[in-house]
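Given next, in structure tokens, is a single chain: the form predicted alone.
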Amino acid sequence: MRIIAISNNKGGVGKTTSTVNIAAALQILGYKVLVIDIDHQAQATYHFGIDPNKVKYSVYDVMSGEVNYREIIVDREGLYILPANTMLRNIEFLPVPAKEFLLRDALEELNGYDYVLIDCPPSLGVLTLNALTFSKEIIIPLQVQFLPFHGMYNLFEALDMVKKRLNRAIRVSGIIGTMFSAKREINKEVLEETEKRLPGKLYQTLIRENTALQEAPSWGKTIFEYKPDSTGAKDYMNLTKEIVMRDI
């Protein structure tokens, strides 16, 4: 079972889009997939067409020990989701020690999935630390622009701390170049610099700018449901095949 946190401390880089569509591609390829939405904004939950305001229990209730994870799993035609809602904001106020281990402890008995993907908040707070403590891998979506590239190093610093203190097993599986346009020279420069500084970490498949990827969440659909012939669908399928092949 590959447990992968999809994380970047900067918002708007394609993190949730990547989580949802990699999960959907894995399902198409025949894998059993669970998506955990650990972002209090519940964007992955929305993206799957689930209204967080109508969710009786969320990942918060699992982490706080109120319910078993099996009780809240949403079966979305064979793709499984642990939904989020705004209650996740309250995790940091729970009167318990070692909050970084709440998710790991709550999902200690989790099994039966080929892939578990965790959609993280755009921050390095306690929710993201929970995801990194539970995960075996991290995939980093990187908008191929100057500022997101330099901001990514804050995440690497946090990962060093997690490896030393919380989870020695976690590793960076890869970096996804998102919102790519061949017309922009800065995109090419950022990709070259990423490969130079982090050789072998950048996936060869780039996620090109695609209007359909921006539209699909408003319909509560994955890109494969919304426009399966789009460049977005082709890119995410090719990327997912790379992720499967890079299982070390």
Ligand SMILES: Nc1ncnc2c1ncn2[C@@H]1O[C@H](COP(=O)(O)OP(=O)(O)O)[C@@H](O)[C@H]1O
Contents of the next structure:
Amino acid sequence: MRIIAISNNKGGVGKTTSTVNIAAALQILGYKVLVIDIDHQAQATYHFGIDPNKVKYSVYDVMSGEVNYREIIVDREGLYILPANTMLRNIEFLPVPAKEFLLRDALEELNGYDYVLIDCPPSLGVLTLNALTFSKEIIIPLQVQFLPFHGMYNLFEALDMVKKRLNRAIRVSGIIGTMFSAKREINKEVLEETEKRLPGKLYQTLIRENTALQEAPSWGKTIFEYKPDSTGAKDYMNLTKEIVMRDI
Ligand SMILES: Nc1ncnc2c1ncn2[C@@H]1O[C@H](COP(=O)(O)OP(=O)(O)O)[C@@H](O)[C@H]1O
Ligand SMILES: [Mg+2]
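Cool, the form predicted alone is there; where's the form predicted together with the ligand?
To see the whole picture, the full complex is given below, headed by that same chain.
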């Protein structure tokens, strides 16, 4: 079972879009996939067409020990989702020690999935730490439009801390270049710089800028359901094949 956190402390870089569409591509390729939405904004939950206001329980209830995860997994035609809702914000205020381990402890018995993808919030707070403590890998979406290394420094610092104190096994398995446009010179500069600083981490497949990727969430559909012929669908399928191949 590969457990992968899709994480970057910067918002708007393509974490949710990547989580949802990589999960969908994995399902098409025949894998059994669970997506855990651990962002209290519940964007991945929405993207899958699930209304977070209508789910009775969320990852919050699993983490706080109220319900067993098996009871709340949504079966979306063979793709499985542990939904989020705004309650997740309250994890911070739970009066329990060692809050970084809540997810790992609650999912101790999880099995039967080929891939578990966790859509992280845009911060390095307790929710992201829970995801990184439970995961074996992290994949970092990187918007190639801005020189991003300042922000990534914080992420790598946090990862070092996680490795030392919470989860020695975690590895960065790859970096996804998102919102790419060949027309912008800065995109190439960012990619070259990334390759220089983190050699071999970038996936060959870049996710090009694509309006269909932007539209799909409001229909509650993955890109493969919404526009299977779009460049977004092609890119996410190619990327997913690379992720499958690069099994660390
Ligand atoms: N390749 C892309 N082309 C165009 N728009 C994109 C692309 N990837 C993501 N977006 C849009 O950018 C915004 C931020 O993406 P999102 O996946 O929600 O980022 P994050 O989860 O990191 O905050 C969303 O509106 C999304 O639809
Ligand atoms: Mg998001």
